[in-house]
Structure formats: structure tokens, C-alpha cells
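First comes one chain, alone, set out as C-alpha cells in the form predicted on its own.
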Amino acid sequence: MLEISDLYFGYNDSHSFIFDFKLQPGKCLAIKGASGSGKSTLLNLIAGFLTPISGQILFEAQRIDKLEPAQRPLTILFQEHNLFNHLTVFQNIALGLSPSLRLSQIQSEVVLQALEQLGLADMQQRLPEDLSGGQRQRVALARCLVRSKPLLLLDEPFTGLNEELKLDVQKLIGQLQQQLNLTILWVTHDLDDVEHIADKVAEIENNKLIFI
């Protein structure tokens, strides 16, 4: 279970947030909110990129808010795919396992399996500039998955994709959630993006999370 307990953060006196909710294992929570409402702030607090003023973040009954970002049991997919243009598809995915790109045989097999699973097996030697927007986002998703973390944070991952590509990636994420029992926290400005995947829906109103 992901448990956010009285998590308080403020950029200034007039722009502060407090979050308090629980998410069961293997479930997907979609969070809606206007631009600047605090959706990405919440993800950055959970990921460790921002430090809360007070409160706790627990996963599987263990506090993770005191851990460094790399030590937390999660991975995050941003609005931008954040691929390195000078690295191949295989290398971009491999970064999820080894920043030095020095992989063991087992790690190489994990990357190859992810390539196959996400329909990228014949693209492993391509550069990002040779891929479509949907393909680049699948590469970024594959990099998340090879890390084998139980908690997946999605920060409006469909920005810039057309409707057909969005549907393809949505379907893929839904399948991977079932296969890997992922707990997913998904922020979006459009609930149509997650209507077939989300178990619960919430909206950030008046700097607080309100379940719908």
C-alpha cells in the first residue's frame, strides 16, 4: 500500500499543498487537476525530487520519504520521454539498469525482454530521432519497467501523442499493470486518458486531494 499521511509542502505562503490518501497495491489512481494545481508537485514529493515540510510517505508500511530518490521503490515516466539522442534504443533502456551501460548477461536479457514486450525488438539499434513519438514513449516506458519497481508514477505521459498512439500506450500500460501487479499513480488533465485503467479518480481542489 502507498500511504500519504498529512504531507505538507509549500512554495510560499499563498501556494501550499497538503495531501492525505491511501492507494491499495496493484491499483491505479488517476489524479485530475488544472495546470499548476499541484499534480506534478505530488509526484515529485513521492519521487523525492521535492522535500516535504512535514508528513510521511509510506510504501508497504515502510517510510520512504527519508530515502534518496534512487533508493525509493518507484520509477517515474515524465511528460517528455527524456531519451538521450546519442544513445540507441537498447542503450536508452539499459540506463534504467546501469548508468555506466555495463550490463551483465542477465541485465542484457532483461533489456531484450522489455524490447520484445513493448514491440521494439527490431528497433534496438535505432536512435531516438529515427522513432515516432509513440515509439519514443514506449522506449521511455521500457526503461521504467526494467527497473522492476512496484510503484509507477506517470506525469501526463501522452503529451504530444495523437489519439491512436495514446490508445496504444494506454492499452500497453493496462496490460503491464495486470502482468506485473503495478501500483500506479497517474496525473492527467484529461480523464479520458485513463478511463479504462483507473480504479479510482481524484481531483486536486483548493490544494487538497478530493476523491471523486
The other form holds:
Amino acid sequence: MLEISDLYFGYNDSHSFIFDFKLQPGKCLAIKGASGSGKSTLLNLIAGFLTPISGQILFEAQRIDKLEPAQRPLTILFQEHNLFNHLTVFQNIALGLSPSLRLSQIQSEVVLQALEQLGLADMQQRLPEDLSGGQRQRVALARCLVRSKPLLLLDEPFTGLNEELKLDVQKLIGQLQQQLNLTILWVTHDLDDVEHIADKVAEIENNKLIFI
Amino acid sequence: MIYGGIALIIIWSVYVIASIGLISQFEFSFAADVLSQTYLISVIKFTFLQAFLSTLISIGMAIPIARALHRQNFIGKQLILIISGLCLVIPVIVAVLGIVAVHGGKGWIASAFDIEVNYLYSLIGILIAHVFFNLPLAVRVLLHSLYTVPESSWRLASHLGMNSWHIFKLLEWPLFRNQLPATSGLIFLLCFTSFAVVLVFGGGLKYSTLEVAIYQALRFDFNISAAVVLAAVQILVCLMLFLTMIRFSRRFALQDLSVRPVFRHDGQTLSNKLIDYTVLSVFALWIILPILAILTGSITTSGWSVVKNESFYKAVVGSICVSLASGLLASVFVISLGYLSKQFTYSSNRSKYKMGILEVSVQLSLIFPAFVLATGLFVVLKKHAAVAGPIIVIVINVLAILPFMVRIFLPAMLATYKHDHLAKALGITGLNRFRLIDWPILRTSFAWALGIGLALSLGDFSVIALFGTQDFVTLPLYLYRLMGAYKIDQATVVGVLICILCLATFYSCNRYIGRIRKS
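The form predicted on its own done, now the form predicted together with the partner chain:
Everything in the complex follows now, all chains and molecules, and the chain you saw is the first one.
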């Protein structure tokens, strides 16, 4: 279970947030809010890119807010810049397993399996610039898959995708959630994007998370 | 972060050590002597005058040339732009040689018109050389700003029937007005601190600038007190100019000029075509002739005998050693300061104050006269005189090329920030982060910065004039000595070789370090 307990963070005195909620394992929470409402701030706090002033983040009853971003039991899909443009599709996925890109035989096979599973097998030597927006998100999802972490954070992952590609990526996320029993925290400005997957919906209002 | 901090401390230490060295040698009575001399007043007056006129002519000529280059499309336009780019990197002492070959007493102009030419070794010669370097710079900055106007604006101007004057007033002048303060400031600063040009074409009581006067006080009189007074005046003026430039801190790009054909109806009338092509012809001749003079001079003369001299090879080795040491040291500083700058720009406790300190530290060499800095260091290191010269020349070179290298490198370094979150999320840190993520993004800019740094060091002719000996000599100093001995044929060959070395270095850096390897 993901447990956010009195998590307080402020950019300055007049722009601060306090979050307090729980999310059961294998469930998906959709968080809606206008631009600048604090959606991404919440994800950045959980992912470890921002340091809270006070409060705790627990996962499976263990505190994770003191861990380095890479040590936390989560993987994240950003709005943009999910891939390194100078690295191939294979290398981008492999970074999920080894930050030095030195892979064992088993790790290489895991990457190949992920490529196969997400329909990217024939694109492994391509660079991100040679892929469509949907294909790029698939690669990023493949990396999430190989990292095999129980918590998935999604920060408006449909930005820049057309309706058809949105449905494609949506379907993939649903499949991954079922297959890996992922707990998902999905930030969006459009609830239509997430209505088929979300178990709970919340909104950030007046710098607090309110369940709808 | 820590390496950037160390780099900053080292830079400031150099300035502090040099200042301590100077102050320890300062004697008030000598200084008062210098201050009371009319010589100082005339040097200051002349320094201002030549810098002001050089700036005025460069900017005044750049406006019609940039307009003409923008609104006319013709074969050879790209070539003119390439040569104008070459003028920015050609070593000063080599260009000076080319200008002598064109404008000298036995130069092309004298031969072509069969007239006596004797204007070169005066204010006019200094202005010719300064305009040769700075006119292309101003043209490129103004032209770059014209290319930022969307094509639709020119179509709209045509649709509304705007004539050439209307277009200048409503479209072009507002762009130029934004660029001119910073560009004029930079050109004035470059001319104000100009050394090699004034040393060759000026000198003496009548045509000395502060920089040359400082050199003469140190080289011939070894009067450090006088040099300190002259330097104080120069630092004060440069500081004021520098602060004014920061006030108008519209930075122009040290970047490729991407030229695309633009259709402008105001360039199609016969009168405007006539004006434009006349202006362009003058500009083309202005920048091409000195370069051509050096090239043809090297082909037709017997100057190649210079390569048989042992001293020539000493100069080659000296140049390569100084350039490599300066370039590599500066690279370490540039990368360290780049990371520090990224930290200052994007950290949650970012501050303009810290960033300001970093920028000023990097650009201190623009306001601190190289000779004074060198003398201060020499005073401290004089017990180790045998190694002091080369060390000081390298240190001064590093500080001199740092502003250019940082300006080229910094945008790429800041661009690596977009991967910060992803790299942290994946645990890619330290050497892995540099090797896999940052270096592929940085290598193109780094190679360009290093290429520029090495080429500038190879062509540098400043403090080497003070510390050069029979054993420690670089190619620009060697060329200057050949010119002084009236061995112009040999000097021309050395000039061409310096250019070839600079271009080969620049090309090699970009080809072998900057290439983007696609996996």
C-alpha cells in the first residue's frame, strides 16, 4: 500500500501543498487538476525529485522518502523527455536494468522480451527521432516493464498523442497493470484519458488532494 | 559542483596573486610622475578616439551591408559569409600582414594605381585593421537578427506596398536597435584593448593605446608603477563598458549563420539593386583582398626557405605546446564551470547573484589587461624565471579563451538538464551519467569550443611578445620578428602556415571529437 502522510512542501510561503492519502496495492488513482495545481509536484515528491519539508511516504509499510530516486520501488513515465535521443531503442530500455549499460546475458534477454511484448522487436536499433510519438511512449513503457517495480507514476503520458495512439498506450498500460499487479498514480488534466483504468479519482483543490 | 567551485577559486587566485605582485612593486613617486605627463593624457585620448572611430565605421558600414546581404540572393553569397566568418578567427598578426600586402608602400593598391601610399602606419592603418576584423562581426550579428523575422512579415510588407525606407524604419531598425548597444560595446571594447594592430601600425608618442603603452612601459622601461597606473585607467574604462554591456545584455549568438533565400520586393528595384551590389562589392573586396594577398604571396615568393630554419621548428613546437596546454586546461575549467552553472541555473535555491559571480569570473580577462596580469604573475614567479614565461603565457591564454569557450559550451550543458529527472530515476550517476547521457549531448559543442580555443591560442600574439625568448617562441611571435626584420616573404609563408594549422586544428576537433556517432 502507498501511504502519503501529512506530506508538506512549499516553493515559497504562498505556494505550498499538503498531501495525505492512501492507495491500496494494484489500484489506480487518477489525479486531476489544472496547470500549476500541484499534480506534478506530488509525483516529483513521491519520485524523490523534490524533498518534502515534513511528512512521510511509505510503501508496503516502509519509509521511502529518504531513499534516492533510483532506489525507490517505483518507475515513472514523464510527459516528455522519456527517452535519450542519442541512444537506440534497445539501449533506452536496457538503462532500466543497468545504468552503465553493461548487461548480462539474462538482462539482454529480458530487454528482448520486453521489446517483443510491446511490438518493438524490429525497432531495437532505431533512434527515438525515427519513431512516432506512440512508439516512443511504448519504448518508455517497455523500460517501465523491465524495471519491474510495483508502483507506476504517470505524468500526463498522453501529451502530444492523437486519439488513436492514446487508445493504444491506454490499452498497454491496462495490460501491464493486470499482468504485474501495478499500483498506479496517474496525473492528468483530462479524466476521459483514464476513466477505463482508474479505480479512484481525486482532484487537487486549494493545494490539497480531495477524493471525488 | 565541487570542481566548478575549485575552478572559480583558481581563477580568482590568479587575479589576486597578480594584484599582490603588482602592488608589491608599486612606487607612488613613479606613478605620480606618469600621471603628470601629457603622454598619459594623449594615450588615453588616442585610445578612445581610435576605438570610437573603429566602432562607428564598423557599425555604420554593417547596416547597409547586412541589408544588402539579406535582400539580395546571388551566387557567391555563401562564399562571402564564409570569408566573413574567417575574418573572425584569422590570427590578428596574420591579417595585419595581409593588410600590409594590400595597403603598404609596395602593396597592391600602390602598384595598381601607381601611386605613393603612406597612410598605413598611422590612425588610418589602425582603423583599416580594426574595421577588417569588426565589420564582419557586426554584419553577421545584424544579418542574424534579420533572419529571425518570419518570412510572412516580408510578404506582408510587400502586400502593404511598403518601400525600402518604410521597411527600414518599421521592420529592420527595431531589430538593429536591439542589437546595436551590445555589439557596439563589444567592438569598442575589442578596439580599446587592441594590441597587435596598434603595435604594428601605431606606437610612439602619437599613436599609442593604453595596452601598447603598458607593454612599452614593461618591455622597454620596466616601469611597473607606470604600467599599474595605465592599467588602472584601462580597467576602469573596460569595467564601465562591461557593465553597460551587461545592462544591455542582449547576447548575440556565437553560432552558425543559417542563410535561406528570402524574397524581399524592396530589393528588386533597379536603384536598390545598384546600391546593394555596390555595397556588397566593396565589402567583398575589403575582406577578400588581405586574405588573398597572403595566399598569393606565399605561392609566388621564395619565402618557403623559412622551413629550413631551426628557429621555425622551435616556433612550431612552442605554438603547439602552448596551444595544447591552454586548450586542455581551459577545457577542464569549461566543463567544471558548466556543471556549476547548471547547478546555479536549475537548483531550487538558484540565485542570479551566484550566476553573476560566475559570469564575471569567466569574463574578467576582457577587462583586465593581459600584460598587467602577466607582469603581476611574473613578479611573484621571478625566482623561477626559467619556467615563469611559458607558465604565464599559458595561464593568460587560458583566461583569454575561457569567455569564448564557455559561451559556446554553456547552452549544451544547460540542455542536459532535461534528462536530470530521468537519469536520477534510473540511478544513472557519476561517470555513467557523463559517459552515457551528458557527453553525447555535449560533444559537438565541446569540440567546437575546444577547436576555437586551440585556434585562438595558436594565433595569439599578446603576452608572448613580453616573455618570448630565443628558446621560447611561438609562430605569431616568429612572424612578428620576421616582419620586423623586413623578411616579408618568409613572414607571409609563416602566416599561411599559422592559418593552416588553425584550420586543421579546428577541423580535427570537430571531425574527431564532435562527430555524432549513431549507434
